[in-house]
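Listed next as structure tokens is one chain, alone, in the form predicted alone.
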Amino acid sequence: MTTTPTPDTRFDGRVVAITGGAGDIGLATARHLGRQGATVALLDVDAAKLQAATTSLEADGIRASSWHCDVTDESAVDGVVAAITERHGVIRHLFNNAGIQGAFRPVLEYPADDFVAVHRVNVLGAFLVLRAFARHMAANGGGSVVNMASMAAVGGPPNMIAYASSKAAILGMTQVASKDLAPHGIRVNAISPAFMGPGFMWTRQVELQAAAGSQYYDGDPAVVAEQMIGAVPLRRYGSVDEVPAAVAFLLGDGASYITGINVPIAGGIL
């Protein structure tokens, strides 16, 4: 006798919003949880791919909506909130996701201008999203977010010294978060990907390390992508389908006595 899977709707019900929603993990997990009931509320900088990002969920039947949003405004992010909340009822959880890469250069050669902006939006931006959103589930009784770290904040890739210093500022303000904001039943925890692919950050992550030279890559990116999945136990690079999962798990009501933790997907790089 065969019988029908349950659905899964733990997200029923609940609105989730999702910053850096038009790249392929915000998106990825954007459809993930709409497909357990949440309503999806998408930003992005990018106003055509938001839009394309939306239009391919409402296809799937998932309730979306999208929000063009500078996450270093910090008067947008917080009108955005109140845009939101208007549109859907009270957001229970965030992806704090939005982040950009920058350069890969040494350090005597690393330009400050690709420094500061780096850190512009993947600190100050995350930190102007996460307090808004903090400061609207604490006036309504709680609710759960997952920043986007990497694993480039604890291993020091070379080349890569604003990326990885923002996300190493990501799991200090993670760590900071969950703490300050316990008392107001919010749970603050961090999701630390390593090598995704295939796709855009993929190949342009392996050509410009390529390209940087290094004593630790060669000039080759064919050989850089294999150099790089040889450091991975797995021995194979994560897919973005990979991540909604951790995401939701954290998101969720199956973790509520977890918080303030980092949780890499790595393939078992440590």
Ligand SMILES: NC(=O)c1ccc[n+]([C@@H]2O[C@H](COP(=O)([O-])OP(=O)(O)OC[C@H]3O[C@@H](n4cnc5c(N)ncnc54)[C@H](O)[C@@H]3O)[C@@H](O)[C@H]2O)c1
Given for the second form:
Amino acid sequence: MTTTPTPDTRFDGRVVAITGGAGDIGLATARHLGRQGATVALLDVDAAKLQAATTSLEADGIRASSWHCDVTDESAVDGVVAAITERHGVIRHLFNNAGIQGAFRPVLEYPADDFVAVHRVNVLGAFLVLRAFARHMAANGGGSVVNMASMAAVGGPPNMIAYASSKAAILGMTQVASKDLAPHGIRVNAISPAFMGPGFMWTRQVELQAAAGSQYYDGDPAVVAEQMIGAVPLRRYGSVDEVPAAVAFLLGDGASYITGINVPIAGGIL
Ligand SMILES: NC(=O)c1ccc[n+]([C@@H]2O[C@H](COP(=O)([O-])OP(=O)(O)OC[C@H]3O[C@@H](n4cnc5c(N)ncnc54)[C@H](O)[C@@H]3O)[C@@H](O)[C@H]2O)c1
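Take the protein just shown as the form predicted alone and give its structure as the form predicted in complex with the named molecule.
Below is the entire complex, every chain and molecule, led by the chain shown above.
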């Protein structure tokens, strides 16, 4: 006898905000949560990608809305929380995911302006988003947050001092926020993917590590890809579709006693 699988509706009636929602991981996560019943509010600085992302979700029958928002703009971030609430009601979950990689240069040559730009988006932006949505959740009975870190935070990839240090800051931010927000019924965790592909960041990383001319990587992007995958115990890069299930678990009620942790999604890289 064949049985029809019961649809997973654990996010039914829940509103989830996703920054960097038009990007590879943000959109994959929006689709995953939307299929579990969530209404997803995508925030992104790229208006064209945002529109395409929302359209593709709606074509899948997912309730989605798009919000053009630069996470480094304090008043825009505070304003978008109110606007999303007005449209959809109380926001229960946040995937604090927007981020940029920056330049690939050794420390001795790393440009300070790029360092500031990366920290502005990845650290200041993540903080402003966390604070704005947490204020809303605290005033509305609590919620849950997943911050996007990276294995770069602890792995120290060469040529990525701005990115790696910005993602290390996310781990510290997650620890502090989990303590400060626990009394408000808000759980805060982090995820640390590595080598998610194919996608914009994978391709960019392979090409720029090859061009950086370091002793660690070959000059040919195809060889760099092999070198990177060679360091992964599971011997492949991860798919962006392997991130959303971890986000859904940490955001959802199944993780109700989990806060302040970091989950690597990295094929066994320690
Ligand atoms: N892809 C990977 O291998 C990987 C690994 C570890 C961590 N990450 C992290 O995952 C997150 C998503 O990465 P992705 O692979 O989907 O890359 P992506 O470039 O496809 O997505 C990032 C999104 O963030 C948006 N964004 C950038 N600056 C912004 C700003 N100021 N305000 C609002 N939105 C902004 C971009 O427009 C883009 O849509 C990033 O934080 C990244 O650092 C990715």
